[in-house]
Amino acid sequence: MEDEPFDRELLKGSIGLLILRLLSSRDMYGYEIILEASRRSDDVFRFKEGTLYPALHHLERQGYLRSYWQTGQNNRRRKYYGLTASGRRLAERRHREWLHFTRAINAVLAEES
């Protein structure tokens, strides 16, 4: 991505709950994901397959997310994830502590001096 809008470290920490979200309206394959996150994000998430499947799988032995293999058109087996129960607790935790973190950032950065 050139001129990249922000420092991608910032990024790092939130691969996992950006999965999470993206899993929480349904069931999806890899590159699925990759072109989800890029679609609500205005194309400023573009996770490369380096980044997203380690992700997955780390999430997966975790026990949040479960996978299964579908055969869809043209005969191509995908491979399909989806989040466990424990997952969706998850999710809705992350998604809470972010909005909260979120929050507190904006307040910081909006306060003048």
Second form
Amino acid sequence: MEDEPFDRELLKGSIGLLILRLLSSRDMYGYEIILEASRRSDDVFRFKEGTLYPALHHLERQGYLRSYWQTGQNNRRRKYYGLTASGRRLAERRHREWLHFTRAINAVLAEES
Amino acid sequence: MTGPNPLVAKVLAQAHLARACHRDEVAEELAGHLQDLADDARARGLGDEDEIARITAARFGDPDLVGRAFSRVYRRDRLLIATAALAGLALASVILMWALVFVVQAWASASLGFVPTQSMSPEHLDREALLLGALTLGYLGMFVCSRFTARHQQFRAIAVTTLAALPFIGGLALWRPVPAMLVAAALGAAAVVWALECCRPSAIVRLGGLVAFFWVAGGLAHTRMAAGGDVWLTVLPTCAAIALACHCTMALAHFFDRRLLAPRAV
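Next, give the form predicted together with its partner chain, keeping in mind that what was shown is the form predicted on its own.
In what comes next, the whole complex appears, and the chain from above leads the way.
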């Protein structure tokens, strides 16, 4: 995206957290994750979509995600991802870390302003 | 969609996925994603397929980068395959070497009027097996070193392999000096085999060089142990068999590399 409102590196470092958090609510396939991220962020998170899949496979191989194929509309097979028990724990831990981190950053920025 | 999507094909070309099931799964998943993107574009009223393909490609991102990211995710698979392949290669090579040399030795001793079971004592077989095994693993080790460390500095592989073998030889020397000497000698011979391989002469010249080297080495070793004019003739079949086995196992190593390791970017 040319008109990205922030540094792409910020998003790259947070993609794992976003995936884990989005999948906390329900199992989704790759394209659905992208649409959901876009919807929840009011279209701010529009990353290069191909980069999502290596991240999903990485988390799956680490045992944080499980996957299964399901045939949906138009007879199209889709690979759904869901959190494993350890993935759920990681999602909660990462979320706490993120809140802690952003609170600290916000506190510093607030004092500056 | 007819045929593999070019974007998916580009991703797979960089991903170097070792297992066919992973390749199929990634291809189907990405193709489905691209179809979803195209369907969305059509639903938004776009009718021009070229424009749809352009938008799809732009949203997907650089397929080479995606492929390389997949490659990193599946790196452990490739390393496991490489390890298993190299272990299999080493085992097959050592077995081939033993089989070829011992069959030729048995044939040669039988044709000279000896009873093979008497002329090839268990002690003789033990020593030869150790010597031939160390020789085979030595030059295969050099091949692996040069393959994975410095492709264009093959002679460094001799130094690396020797350094790696030194603790083993040292430990063996403390326990059983004679086998340790045999392993050291085999490693020296392996260095010659490897040096000949690095010069890249034609197959026939390489084989001829190997036969000449092993004949001289074997002849000198045997004349020191037993004087006699026909020693040189006696050791020739065995030395030719060793040279042929070296030649075949090195060809096997290159075949493994070309067919199994290189296509998977190992």
